[in-house]
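What follows is one chain in structure tokens, specifically the form predicted on its own.
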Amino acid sequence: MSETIFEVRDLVKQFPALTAVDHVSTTINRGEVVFVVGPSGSGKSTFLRCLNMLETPTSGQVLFKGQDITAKELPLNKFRQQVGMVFQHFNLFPHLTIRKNITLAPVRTHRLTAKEANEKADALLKRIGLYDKRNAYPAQLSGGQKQRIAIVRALAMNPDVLLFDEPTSALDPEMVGEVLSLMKELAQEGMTMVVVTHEIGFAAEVADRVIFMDHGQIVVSGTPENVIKNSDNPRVRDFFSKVL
């Protein structure tokens, strides 16, 4: 039995004008690569942001390794050290060098000494072929380079899980491949990942499980083969016929 990283119970997130997440329940296990897909406005990103409490659920529970993170008394900073987040627009600190962007959180949270953090940053930068950019600033990098830096910045904290919110949607098409190849490497190494994306072909290739959302609900969840290629749900079939 693999360890459950996230257990989502009857999750609801309401905004004044809409219910973005509507009674969603699911689990994500250690080592699992889960892609969340569906039309724009279906609640995918809001669901993802509820997993690390960037959005506070209206009702329901999110359990992280058995602990209810929606409980008011939980120290969220401690929890977030274990959950890496990669954003659509990179969210790098523009006034810090690339190496400093990577080392800031591990040092601030006392997970690593400054020396250890620098060594880890250098190793990660060498891995993605950007060691020569360690003293550059984000404005000097391409979009694909920035997103790969954002991913290794999250990895520097040794997280239990990585959350990706449409990591390639802000990139020029020719830069998408370099980000997807790094994500594929991480998946093959057993990193637990939850990915909100419109890259359906990539989801079909890499995902262990695909969740299709529409109108804030999980319509279907299963293997890429069953969801993307062979779903008997007409809404799901119609969506993939238009995007594939």
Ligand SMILES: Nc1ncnc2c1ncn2[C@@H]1O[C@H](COP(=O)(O)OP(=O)(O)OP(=O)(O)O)[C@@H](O)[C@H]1O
Second form
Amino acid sequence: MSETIFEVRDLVKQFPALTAVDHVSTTINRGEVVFVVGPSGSGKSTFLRCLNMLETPTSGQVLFKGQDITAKELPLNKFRQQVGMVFQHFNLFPHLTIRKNITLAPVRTHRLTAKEANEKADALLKRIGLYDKRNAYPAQLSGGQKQRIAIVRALAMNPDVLLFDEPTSALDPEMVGEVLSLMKELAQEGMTMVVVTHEIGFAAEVADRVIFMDHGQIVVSGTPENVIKNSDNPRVRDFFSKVL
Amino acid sequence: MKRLLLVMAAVMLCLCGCKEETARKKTLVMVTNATFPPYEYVDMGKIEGIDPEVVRRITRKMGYELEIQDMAFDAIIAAVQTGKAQIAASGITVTEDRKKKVLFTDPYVVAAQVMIVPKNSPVKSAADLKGKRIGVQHGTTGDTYVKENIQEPQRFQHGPDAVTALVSGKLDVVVIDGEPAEAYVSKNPQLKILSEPLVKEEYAFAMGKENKELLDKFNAELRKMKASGELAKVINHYRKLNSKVKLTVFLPPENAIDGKYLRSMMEQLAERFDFRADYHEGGQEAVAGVIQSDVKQIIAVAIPLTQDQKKLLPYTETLILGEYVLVVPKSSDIKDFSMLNGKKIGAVKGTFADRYIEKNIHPAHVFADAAEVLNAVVSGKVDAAVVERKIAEVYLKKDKNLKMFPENFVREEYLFLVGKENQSLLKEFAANMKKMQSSGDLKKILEQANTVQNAKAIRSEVKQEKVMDEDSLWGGIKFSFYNNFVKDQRYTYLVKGFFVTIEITVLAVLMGIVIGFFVAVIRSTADLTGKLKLLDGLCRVYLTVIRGTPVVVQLLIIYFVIFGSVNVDKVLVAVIAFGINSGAYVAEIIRGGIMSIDKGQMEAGQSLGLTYWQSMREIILPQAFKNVLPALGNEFIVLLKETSVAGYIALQDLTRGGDIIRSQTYDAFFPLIAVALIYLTVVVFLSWLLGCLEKRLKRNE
Ligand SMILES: Nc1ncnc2c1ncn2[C@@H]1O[C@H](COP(=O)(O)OP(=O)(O)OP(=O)(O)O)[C@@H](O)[C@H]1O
Ligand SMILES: [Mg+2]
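Condition change, the form predicted on its own to the form predicted in complex with the named molecule:
Let us now look at the entire complex, which starts with that chain.
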């Protein structure tokens, strides 16, 4: 039995007008690659953002490696250092060079010295073939390059888990591939990942488990095979028949 | 936040430090409004007059150092009341009202408020004042008297401004202290002072109520000064100095001998007429400037001018002090003046003729008097004689062997000129000179002057130059320019003021950025996270108050209320006032910059494990700052212009520098235009710099 990274208990996130996450419970184990899919507005992003407390849950608990991160006195930054996040719009720091984008957090959080951080950044950049862009600024990169830098930036913190919120939906179609193949590589290396996406084909290929959400609730959760192809729930079948 | 507190603590400490230091040196601060001759006025950049001199003498005897500060008259009482200064000395009239606020010394002068009117005015006495447009100097006795007994007057910051308004027909009458009134009227011949004063009054020095002890000691010294006659001496000295006509003499720099002779002659004239003589070794260019000066003065120029050149000068009198003719034997081969070369020419030693011959032909043979010279011609010792026409005419009647060329050989003449406001003065002077000439007094003066000058010195030619340009409009502009900027180095008011303005602006902007930065971060944090509510409330109050009140009022409050009882450098006060003011605007600029940054940036920073403040510092602020840099540059430009109100606390900034020149030259055009041009130049330059900066920022994106 492998280690539990996230244990979500009865999570509720209410916005003034609606309940975005409605009594969600699930567990994510180390090494697991979980894809969250569902119609637009179903609460996928909100759920994901609750996992690293970018949204504060209304009720319920999120345990990270057994520790309740919804507890008030917890130093959130210490916890977040162990959880990487990749955003739809990359959110690179435009005023910093690529390398500085990557080294900023490890150095400022005293995880690495400046020298170690630089070495690490260079190694990661070499790995994704963007070493020659190390002194460029984000504005000089293509969308696909930016998103791969954003992934590497999260990796530089050596996180226990990576959260992705629609990492490819802001990209031109020809750039989607390079991002997905990097994500696939990470999955194969055993990185724990929670991915919100509309790329159902990719989910079917890479996911260990697929969660289907609708109206803030988990409708089904299971292997890609069971959720995407053979669900007996009509709402789920209806959704996949439209997107596939 | 902690840092801000530290900075404030440091400032307070420094202020206390300053105060202690003044106490150790036992310096008294005297405040005055130096536009009130002969009591106080600025002469060559220094505050002079009866008040500064009397107070200086008394405080020195009391063992104090004295620092004199110039400020608006209506701020003076407040300055001693609040302890900002110990002595107010500005020809202050003792009134019951003022007695409630301050202590007065014994009166040192009993003076009168008079009425200045145009010469043809229907206003003949105080009874005619009702319903007339009455100008007063703000805060003076005349102001109070007119307001309480007649009607609301029109108030002017400076006496000369009121007089200028009267001259230009904006007022019917100016009520003002008698003595400066004399000075103003003497410069404006179309004005007169009504003989009956409006009200009599006593002048005394004022001190703060808490300074009773100081006052007693001061009074004791003042009484001693009165008893010994020293006070009367000081007062008379300054009155005389200010009422005397100034005789500005331009000595030809190229000709040392004429210069010496002329100087000696003018010295005696000045003594004779009780003028105040002033010598310049300048050329005609300088003359051109002085002619339009404000002072009651006559300019004497020792440079011969042709008739054509004289026609170009508006107000001149030429005084012919001597006409010389050429006398030769009847048999002489000299047929005209051009044939004198190589001939022996006789002249009276040291006369104008002597110098003229030496300069233009060759050294003359000199004799003790005209008779000797003529005898020398008769006896053949010399070929010709140059003597005064009158003497020659008398002599020739007796001696038929000699003949005289009827036309003048040379004329000793001097040109006296004045600015247009001094025309009548010049006429009077010329009439007196003619009287002296006919009575023979002038001759004595010339003879005395002759003995002074040294005939042996080397003489060189005087080059003739025009005093003025042909085009009189251009000439006028040149005069005005000279008078406003060159004369008495008046341009230094603008130069010094410029640096004060820049100093205040730069320091205030830096302070504004520090304040604005903290306020903006507090406000945005409250907006973004809902924390720091209390500080946010304080910041909102600060922003509302500062942006809701005029900067002048803030400046005055900081000077008179907050630093009311502390002796603190005015530049520092201005920097603090403008810095606090600018801080409010900068805060909103920076807050706008922070809020304009995509919220994904903060999320990305925090999701990487940085704290809120780390993300703020490393990610948000650098971007926000870069975005608002142009707006901050703009704020700098706005502030530069706003500091022009610094004059309200008597700081001599650029604008005030122009005001000072204006109050000395009664000319509004040049000083104001110059001030405007300097501001404009700086602003245009800054805008250009900003443009470059923006271009560079864009290129970096
Ligand atoms: N900050 C917010 N305030 C109010 N309502 C919000 C907020 N964020 C999200 N919502 C609402 O909550 C619901 C769920 O939003 P969420 O972004 O989680 O959906 P999603 O499944 O990610 O949709 P999509 O596929 O379009 O990204 C939506 O109706 C959205 O409008
Ligand atoms: Mg979403």
